[in-house]
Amino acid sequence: MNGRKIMSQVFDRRRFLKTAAMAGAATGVYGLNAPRAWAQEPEKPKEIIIRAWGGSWVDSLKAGVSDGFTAKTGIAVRHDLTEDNEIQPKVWAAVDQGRVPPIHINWDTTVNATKSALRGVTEDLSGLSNLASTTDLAKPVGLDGYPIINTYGYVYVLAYRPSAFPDGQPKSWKALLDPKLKGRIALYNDGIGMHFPAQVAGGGKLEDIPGNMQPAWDFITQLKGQSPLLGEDPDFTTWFQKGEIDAACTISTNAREAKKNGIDIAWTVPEEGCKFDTDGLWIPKGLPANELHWAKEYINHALTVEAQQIWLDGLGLPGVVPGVKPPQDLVNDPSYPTKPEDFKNLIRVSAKIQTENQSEWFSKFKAIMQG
């Protein structure tokens, strides 16, 4: 997303191309533990290459799928830390000059996914095996079949120090505007999961998205005022344990790797609600045959109850696999929802208008905090 963003360098691999034959056949059934299309197994690559998120974020897919799609393939697999929007271009340059894509696979922000589905870069994944045992939250809406898949959701909450706030959890995201927290509040660097309960807060209405925003735009503005630290998903548990603020707009993830490590945090979804949204997986377009059938089979794996409990215990998120429990500590937590009832204060806005829509978002929002 623009969120969890942190550098890496891009790396080079060496790749196996593979006959006509074999790309042809390509196109069949894949799974781990399915029956297979091909007459004989492919040529497994040495390794794979990820493009994941930095922190507790990497290090739970690696628990939680890698590691046992390694033990499961004997493929190394690995993860590739350039920023999501920075992955982006370079992708989508080398599918249209028809050379081999700088990844096997994108875990990416379903809107960021979304850009690149629509772009026609993205390899059609609705042939796995185990999509037939997901939610209906693993579907992208409004793309035809599956250019990626959703793997889990999550919430955007108000996450604060409860030492900071001695009357009781915040009820509204006005409670940023207090005085007392000036310089000691954090934001996403683009402002992503603001918009939508700023556009409340505000004073204005979700349906008036995204024809009239200025509602959110002058609430922004106001947050300007409180001297916010701006950053990405690292950088929210670092302050957080530093002690460096006392509440920030960010996933609940974050907040509760700082509870993890001892600090004293909570979250809460405010009484103007918060931005809901989704993660996905995608494989771009011009991989050799042997190395996208692999890559296939690794997001199928990850589409297992076994893979996506350990994943998204350490992550804190719903899944979309049924089965997969919550953790102990986000039983009955409003930022895992699990029921229909538990979205009723959740706001989610289609990935077609955040695609449309989130460049010039950002724009302004960052326009704002520059001012």
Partner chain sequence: MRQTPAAYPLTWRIMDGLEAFVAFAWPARLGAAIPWLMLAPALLLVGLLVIGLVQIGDVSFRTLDPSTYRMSENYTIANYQRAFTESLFATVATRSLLGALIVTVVTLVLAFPYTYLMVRTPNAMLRKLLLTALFLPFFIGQVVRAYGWLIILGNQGMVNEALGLVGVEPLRLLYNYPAVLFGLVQYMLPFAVLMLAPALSAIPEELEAAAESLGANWVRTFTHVVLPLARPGLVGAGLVVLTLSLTDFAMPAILGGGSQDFIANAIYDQFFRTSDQGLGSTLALLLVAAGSLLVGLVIALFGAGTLALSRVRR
Second form
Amino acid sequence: MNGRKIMSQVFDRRRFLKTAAMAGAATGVYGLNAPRAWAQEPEKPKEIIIRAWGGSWVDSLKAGVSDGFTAKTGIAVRHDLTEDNEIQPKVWAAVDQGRVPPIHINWDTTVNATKSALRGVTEDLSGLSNLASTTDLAKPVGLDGYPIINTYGYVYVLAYRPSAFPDGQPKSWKALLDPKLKGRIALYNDGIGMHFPAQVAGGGKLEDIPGNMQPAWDFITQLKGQSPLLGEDPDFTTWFQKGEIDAACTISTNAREAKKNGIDIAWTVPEEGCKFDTDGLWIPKGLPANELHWAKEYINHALTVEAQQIWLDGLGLPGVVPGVKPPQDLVNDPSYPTKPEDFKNLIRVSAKIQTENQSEWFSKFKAIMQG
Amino acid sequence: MRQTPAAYPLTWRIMDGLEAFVAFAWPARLGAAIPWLMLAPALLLVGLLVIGLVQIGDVSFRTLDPSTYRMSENYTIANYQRAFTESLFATVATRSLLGALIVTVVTLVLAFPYTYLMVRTPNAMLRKLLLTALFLPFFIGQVVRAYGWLIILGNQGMVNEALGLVGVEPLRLLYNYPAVLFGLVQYMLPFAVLMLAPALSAIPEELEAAAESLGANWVRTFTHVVLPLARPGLVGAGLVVLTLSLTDFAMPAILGGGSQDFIANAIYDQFFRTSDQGLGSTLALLLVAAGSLLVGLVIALFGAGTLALSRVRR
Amino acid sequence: MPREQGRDVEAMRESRPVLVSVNDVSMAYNGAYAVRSASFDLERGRFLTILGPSGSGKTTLLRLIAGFGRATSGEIFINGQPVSAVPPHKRSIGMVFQRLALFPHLTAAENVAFPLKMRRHDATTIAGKVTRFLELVKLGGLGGRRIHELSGGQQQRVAIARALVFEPDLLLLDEPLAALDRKLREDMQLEFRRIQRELGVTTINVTHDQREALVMSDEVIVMDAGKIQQKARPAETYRNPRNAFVANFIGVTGFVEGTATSVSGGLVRMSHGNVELAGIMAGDAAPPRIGQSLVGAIRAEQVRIAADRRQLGGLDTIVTGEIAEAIFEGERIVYEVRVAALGGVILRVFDHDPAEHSQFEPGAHVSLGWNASDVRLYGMD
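Show the other one: the form predicted together with its partner chain, since we just had the form predicted on its own.
Every chain and every other molecule in the complex is listed next, the one we just looked at coming first.
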């Protein structure tokens, strides 16, 4: 009895906070450029906490978004480098138990963020003023409203060491099956990025996803014969630099990072196409109203051209606000699509389908790779 | 009579003070509660562990609903069916069990002479050196050591560079099963030595001298006297190495190149990648069960070794 | 081994009476000598005891003979062969260790079988010999027991059986009886002696217990400070200690000091203040110079005690003293008597028949008497 009463009080409080925040949104508190709002702005927290990926990822976020936000608002930004998949259960538990979540904003893959959205632990971000000037890419596919805002896209390219491909750049993912490359290729350890091109390379059709993915599994089984290394983002950079691999299916950013460090690395979008996906920012439920307000302001700031320009220069990825210019080395690069025809060869599957099938795809991939 | 200060050490005075304080703070009639009071922290810890296990047990009977990413309300044995039928888990379980057994045997074989030399050498310098070499790795965590091996055994690492000097093409020393086992053995060696040392030093040197005087050369002294008498230590060390290896996460993750998962890695994946706490819990419980079964089997066959706690020790 | 050759070896053994020969052996640890220039021969079939206080080097010497450790200098011969380079397991030596060193993971019978197994005898031979030797040490029927299921005395018997079952040339005993209580120790001394005689095995025993040395041995070596002080038959060692150390270490002995005044025949006269004393130079020592300082050793059992000197008729040396301590030991009373005229020296006296007259109390004045022929004199250097 008591338990339920407490629960309902918590619920009431949270609903109240949410309503108050909505009211704030309605009165236009969000626009940083609206001077008349200043008088009503909620109390500023000392700092807000953004979960981020380490290395060059957090460096570019800090330079592009966080520093500008602090300059504008005076609120310090702390970057929490907990792994994305490890922060997730913590946030979920906090929301379930009515506690204040450990972070204000999660910088997350859209697929992972979608899981949190489906679970109902995300705040709705539809009211952000800068959303009006974003491209379609910012909107998560298959979800209502904006539980997540995508902030940039990226391509799982075929990165390769030109010296290992004397006949020129590989035209097809099947190039990875070259016996010379045995033990010299790398994939993500959950197979992400490889499934969809594999479906094509294995002779299947993209329309059959998720219904019939046998062609993809067949191709991945062939890849297993090549003894691929399986890793995560930083591993690819390291492996290219340390000479452990010659080719990989990875986000272009990781290959570009090795290239920046002086290693001769190139990347391409083979004829079967490449998976295109997005990352985004989202806010967990359960924050005090004022902190929620400033967390939203942070995301709103991340959607400005100035912030995107610096942040995404660092990552080498295309943003969601028109007017962001590609870094010089990526003009007309296949990993930096800007025009509609650039997207022709990129495969995009909705985050919803991905999350609904993630567990099964994961098991299938693992079963092949661990065998 | 004149008091001799040396006859009453400072530690006795401190203990007198403590006893006086205890007598004041905890009247004698509550004396019966003292053992329970001392047990309380342990009971609390075990209690929390049991609560955790019960929760894990509960979740293991629920499945993930991928449209809401919440666990099902109703109970089902679907996770257990998956765990026992999907080839992935059989592969990973076999790899972990086999790996743990190999690591245990190799570690014991390597730890034994090391420990024996450390315990028996009359050279104090050598003993200190062996002890230092033993404890040093404890200050370097498992993960750091694994990364150390990445540097040493990599394609451009020290070993391959040395091989290159004699004209050998770089070898893939990392990211395979032997690399994981190698890392585990290196990680477990100090544990095994520490567990073996008390057992070996408990064997009177006179027994070895006796065996020699009775006609045994060192090999037969070792096999007929030292080895049987060291069995409690070997069993104790073996159990520790076996359970630690069976449940290891970092070595397969770092040295396995992603394709050499152990059970712990599979559990991690379920909890943190697919967000499937149900299957993760199921795997975790099965690991606990398999580990307990294995330990039980070893104890049934060889006794509990130095881990056995009995009142009468001979 | 062919029969003829075996007989030759046997014949050679019979012809050579000396089994063990220790030749100028020294053992030093970090420059400190544990054994210094030890030499002795031991004949086949004899029981030798090396007697000495702890730290005298007796155990070191025994371990050198067993093959544990190598002498700093000198050589040990067994059967005429130098053995320095021979490891313990190749010397035909059975050893009973101080703490017995029985194998706790084996039964009594398995312990006894161990040396046979190490010599690769077949199972039938082993079974037969083990049974025979367990019976020899009166443990028939207890072979299946674990070591910790046996009493202290039974464990001793297992240890001796194990050391003898392979019929070694030499048996070494490293104070195995030291830890036993007195009654059991005395029983086991006789038991060891019985078994040794029965098998005729040459034996070297090490002990700090003078009684054990006298009871068990054919010969006794007394060691002190790493040196052999005397090697003699037990009675000879007791009656004619070669130096003051041996005299003091064996038996209950009083020492009186004096200055030589005359030498006539074997008898040496000396004086301590106003007291006239006499004695015989010990062993093969040369007669003293007149005026030389001497110390005389007199066994407690050679001294008689009486309330009045007239009761000590027939004794040639009589002094008076005061009872310092009277110790009742059951079969006898030991008096400690302070003799003021001899510089306050304490002399001990046994009274074996205390019931006959009333016991002296501390403080009582008494007379002590002995014969000069029972006093052994040593030069003081």
